[in-house]
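Starting off, we have a lone chain in the form predicted alone, written out as structure tokens.
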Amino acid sequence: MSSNGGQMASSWFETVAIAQRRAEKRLPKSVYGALVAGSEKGLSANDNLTSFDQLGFAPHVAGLFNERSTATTVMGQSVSMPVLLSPTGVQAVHPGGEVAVARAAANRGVAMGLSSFASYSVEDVCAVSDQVFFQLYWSGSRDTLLQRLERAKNAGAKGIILTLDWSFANGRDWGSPWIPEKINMKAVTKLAPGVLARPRWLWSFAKTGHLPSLTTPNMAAPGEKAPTFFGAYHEWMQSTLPSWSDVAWLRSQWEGPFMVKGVCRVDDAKRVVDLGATALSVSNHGGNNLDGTPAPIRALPAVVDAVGDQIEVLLDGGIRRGSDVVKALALGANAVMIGRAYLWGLAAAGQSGVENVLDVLRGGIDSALLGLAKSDVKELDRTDVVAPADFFRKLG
């Protein structure tokens, strides 16, 4: 093998997980507690994952496809795989953050979700991806809202996510990193240690002659400089909690597909299709909400049961292959979300480290489409997937 075959196969990794382990030793230890999941105990962000691996396969052996397919389209943008990279805030991981994820997401046909506490505007993100989905918090007033949803047209976003599953449950049993206001001289001292350890994630930032920003440019009144992410999420903090008046209040400002992110319940996927949402995202924020709340793929059937016919029903949370996506998919789901499942390949060898995590969640859809002899992703159903009696809970 030539060297740079060699080079090639040895930053290639065939696994979410193992993309997870590069990440730990390259970032900063900072840096890598910010992404790891879960508040409180981690009741949820444990149950996210552990829940999938409670699910197994009912297979064929004879009568497989040799094509198979992966295409769908979600919130009215054809995508070559039922997985949409899921808004995630201030991506610190790597000096190329959301444009890298943007032209990986381009790169591999899939639509991204970019987030208000982005690290790059979404005007640069829409620069390199046409399949982008703004997301917003509800923070600040209707007016402010309303300019971040032109701002957000203006730029090419093709749909809006507004997430509601974040209540920020405050304290972990295994501690909290802590997070700088903005890279100082006394951040610096104070992080100097862990990010020493770290010189490859160091010489990446240094390489670009600057150092992460810690700032939300989305976040950003007209006109005025970002403010940095503890002031966008001050701003979010004093915001009046909204009403489901004021959730039907902001899907009839915006003409296109509308998601409202973050519902485990029954009762509340229904009040989302009387307001006229396109989407909905059976979501726990990654653990980081209510802990104690069930995973998403035990939610998810009695959510589509209620609702799947009137509205499309995503998954987001837990998704670390492609035999979780299919599994998702069987229970239901149109589509399914990632998060830190990007995030750690992007940590571990950027944009390409993206690309490589969705060709693995690609390899794996197709793998589990073979043994369950099917030749297309929408002709999945409950009874390729196998749950023990007690699996399954009704929210609401």
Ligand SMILES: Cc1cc2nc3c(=O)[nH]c(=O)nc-3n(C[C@H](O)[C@H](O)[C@H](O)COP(=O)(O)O)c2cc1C
The other form holds:
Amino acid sequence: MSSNGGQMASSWFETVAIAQRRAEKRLPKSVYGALVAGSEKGLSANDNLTSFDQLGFAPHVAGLFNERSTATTVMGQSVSMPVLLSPTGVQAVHPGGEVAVARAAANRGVAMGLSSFASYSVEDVCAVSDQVFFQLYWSGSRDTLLQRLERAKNAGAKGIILTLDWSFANGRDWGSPWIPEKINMKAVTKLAPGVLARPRWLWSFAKTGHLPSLTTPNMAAPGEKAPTFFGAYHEWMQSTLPSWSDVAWLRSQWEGPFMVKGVCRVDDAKRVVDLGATALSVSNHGGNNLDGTPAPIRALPAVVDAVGDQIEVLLDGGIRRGSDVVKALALGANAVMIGRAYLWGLAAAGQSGVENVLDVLRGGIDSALLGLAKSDVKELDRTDVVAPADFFRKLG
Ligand SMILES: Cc1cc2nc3c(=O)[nH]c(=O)nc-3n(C[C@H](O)[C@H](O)[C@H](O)COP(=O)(O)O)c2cc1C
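Could the form predicted together with the ligand be shown next, to go alongside the form predicted alone?
Let us now look at the entire complex, which starts with that chain.
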């Protein structure tokens, strides 16, 4: 009997860890390294994963449910399960890029966040999915930000994700991958050892007739060419950092659902409520940011206790299994967002790899609901998980 829902194709992977191993085999070392990411000593990136291992379940053995529902609503969107695809700005993983991710999301009935640093335009992505949230950084002037909001709205984005937790950390104890400004001859020569060792990845691009472009079309000024990744990054680094009233102003310029991503502290969460946001995500940017920030799953219950009845609370960071999703929901999250999990799937097998990851997570959620005697994801509560005495952190 196959335990993978009848999908017998040899390319099917049964866990995200297997997708990651396939991605590592397939990608040039520098591209793989850009997805592993992390910052400084990797304390946060590591804690994001190991913290989930410290949480256990308290299952029942009878009174279980044959029918179980994973459907829910997030930021006004009806979704088939409480898992969103978090915005990620990495290029060159697969030629299908964000359009392949959006197709997978639409096929599986989940919403996706599209990064400002994406390699496909918001118009291309919204053309294949009608559940797209556009992600902004505080980059450029107020006028620039308004143009981006307007463009996202015209393209059909259903909401905004404003990511505020970036501190431009730029060192890693294990060394950072080299990412070229442009894929030209010089870059190809420098990347050659890593790229030539991965002919299948190179071939997947060669078939499409172009190499990864490393441009950011959503950061282009109206009528201008898309800036390169580093051109856009430069604009962001030069920008004046926002005050709380700047953030409130931006929120007032968008009529629909609005999420602030990267909140860890209770006092910040209250301010996000005060400025009228629809949702916040407890997140440390996948551990790529201020190293030493605790795993969001540790900070989640304090945030939920403070603001959970006033705003939708999401969590992202470290989700690799359906059971991780269930742990986060039990501790009060309305939904989670995933980053690397779907990037591994995308790298391993394009659109179907992302669908595979979503199916793996759905299977894991369902299995945990069965064991915990819940008929619906919304019934999960704190008594479903056991945590070590010193597990949680209240920040702020
Ligand atoms: C390679 C990479 C690129 C990312 N780019 C962005 C981005 O452009 N915008 C953003 O808001 N978050 C970005 N993130 C953070 C993710 O949205 C998310 O917070 C994080 O990946 C969650 O942790 P996980 O990878 O353990 O699931 C990125 C993360 C990774 C790994």
